[in-house]
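For reference, the chain that follows is the form predicted alone, supplied as structure tokens.
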Amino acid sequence: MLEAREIRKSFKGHSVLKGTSLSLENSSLSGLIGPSGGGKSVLLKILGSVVRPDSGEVSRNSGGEASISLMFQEGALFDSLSVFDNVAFPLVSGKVPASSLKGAVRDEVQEKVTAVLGRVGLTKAAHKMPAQLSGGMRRRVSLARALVARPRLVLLDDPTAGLDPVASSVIMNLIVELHREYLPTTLMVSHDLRRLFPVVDKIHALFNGQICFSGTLEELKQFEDPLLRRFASCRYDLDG
């Protein structure tokens, strides 16, 4: 269970969440929708304890913060390391190119970065640089290196974002799929309803700066917020 109870920030006196709360149940995959600009990547990263509240507080029973894993929308990648040192990131720490690594560390490690990169499709590319990928590919190194340590808490920040849609489906195909092999927490942040709505087990819909909504799709249809169903109804067909 992970639970953010009245959670406030601002940035330069703009007031962004507003006592927002929130709930995840343990194994849930849920997705976080609203108006760009609304708060939803702040929420995400004060959820990952990358950004600190102004006040409020989030409790959680993950595992601690090593059990946090957040991917940001922009994938983050570190342009100097091959695909495999990206991925290998959160297994050695940042401290040295996992390639550099010795005897069973390098063992375990290698089998775990390798095991992941299968599961993508990009076991060919594990000594690319992130300069030589597509954003569909580069994306998914992103989502790999988010899983690769099988973290409890799984924060995906619009993964699909930007990408066409056969890449789109690529990406939220093995979102799921990764889900559903170890069951991590999930949280995904997209503005692809129409993907991210049949998959999720729960939706979440933060507008100004407040959580207003948090229910299952059959729940959204029935739900009368003028301003969100205007908004979800742009993106999805909620009487289909």
Ligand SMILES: Nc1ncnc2c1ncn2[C@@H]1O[C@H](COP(=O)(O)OP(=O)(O)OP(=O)(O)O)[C@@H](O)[C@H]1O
Contents of the next structure:
Amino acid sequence: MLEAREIRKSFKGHSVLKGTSLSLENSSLSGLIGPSGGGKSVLLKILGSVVRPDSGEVSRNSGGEASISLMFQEGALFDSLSVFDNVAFPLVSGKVPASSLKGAVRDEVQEKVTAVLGRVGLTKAAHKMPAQLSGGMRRRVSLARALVARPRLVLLDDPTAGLDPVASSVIMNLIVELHREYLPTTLMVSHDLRRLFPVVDKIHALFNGQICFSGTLEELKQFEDPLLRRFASCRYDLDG
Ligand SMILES: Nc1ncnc2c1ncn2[C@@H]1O[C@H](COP(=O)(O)OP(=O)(O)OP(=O)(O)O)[C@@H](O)[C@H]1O
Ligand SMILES: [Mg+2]
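Given the form predicted alone above, what does the protein look like in the form predicted in complex with this ligand?
Full assembly next; the chain just shown is listed first.
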């Protein structure tokens, strides 16, 4: 279980998170939705210990920080490293390129990276550089990198942003498949509500700096808040 309590965060006097509280069950797959600029990425970075909140606390029951991975909205690949080395990065603690590794460690890294690249359909792109990839391929590399070390907590920031419908479905299916495989606690931000809602156990909505709704899709359909309904029903038929 992960629990964030009363998180507050301001940037230059502009208050983004205003006492945000959120809890995630172990092994659940959850979605985080809300308007652009509402603080979803900031919240994910706080949950992933990349950004420190002004106040409030985040507690996790297991794993420690080594077992968290955050897939950034921007993708954030290392431009000077090959696809293989980008994905290997969490396994080699900075010893790049992975080809400089020796013996059993090298074999283990090779095996894990090859396996995850296969899963995201990038076996043939292993030796390409990020600049040679399409947006969808870059996202798949980021996803492979986020999951290669099998972290207990996976935070995915808008993994289908800017992708065409087919590529978006491929990525979303992969996330669900990989989640099922070893059940990491997973929180995914997405504006792609049609693809997000059917696959998540729970939906959390961040509006005006607070989580105004946490529950299942069925519960969301019954939820009367006009702001949230208007937001969600633009992209998802809540009455369908
Ligand atoms: N490092 C930073 N310095 C200053 N302001 C920041 C910083 N990071 C985020 N912000 C501000 O915090 C607010 C929330 O940003 P955030 O990126 O979390 O929104 P979001 O909900 O992820 O939006 P989107 O759906 O467009 O990705 C914005 O006003 C943004 O400008
Ligand atoms: Mg964002």
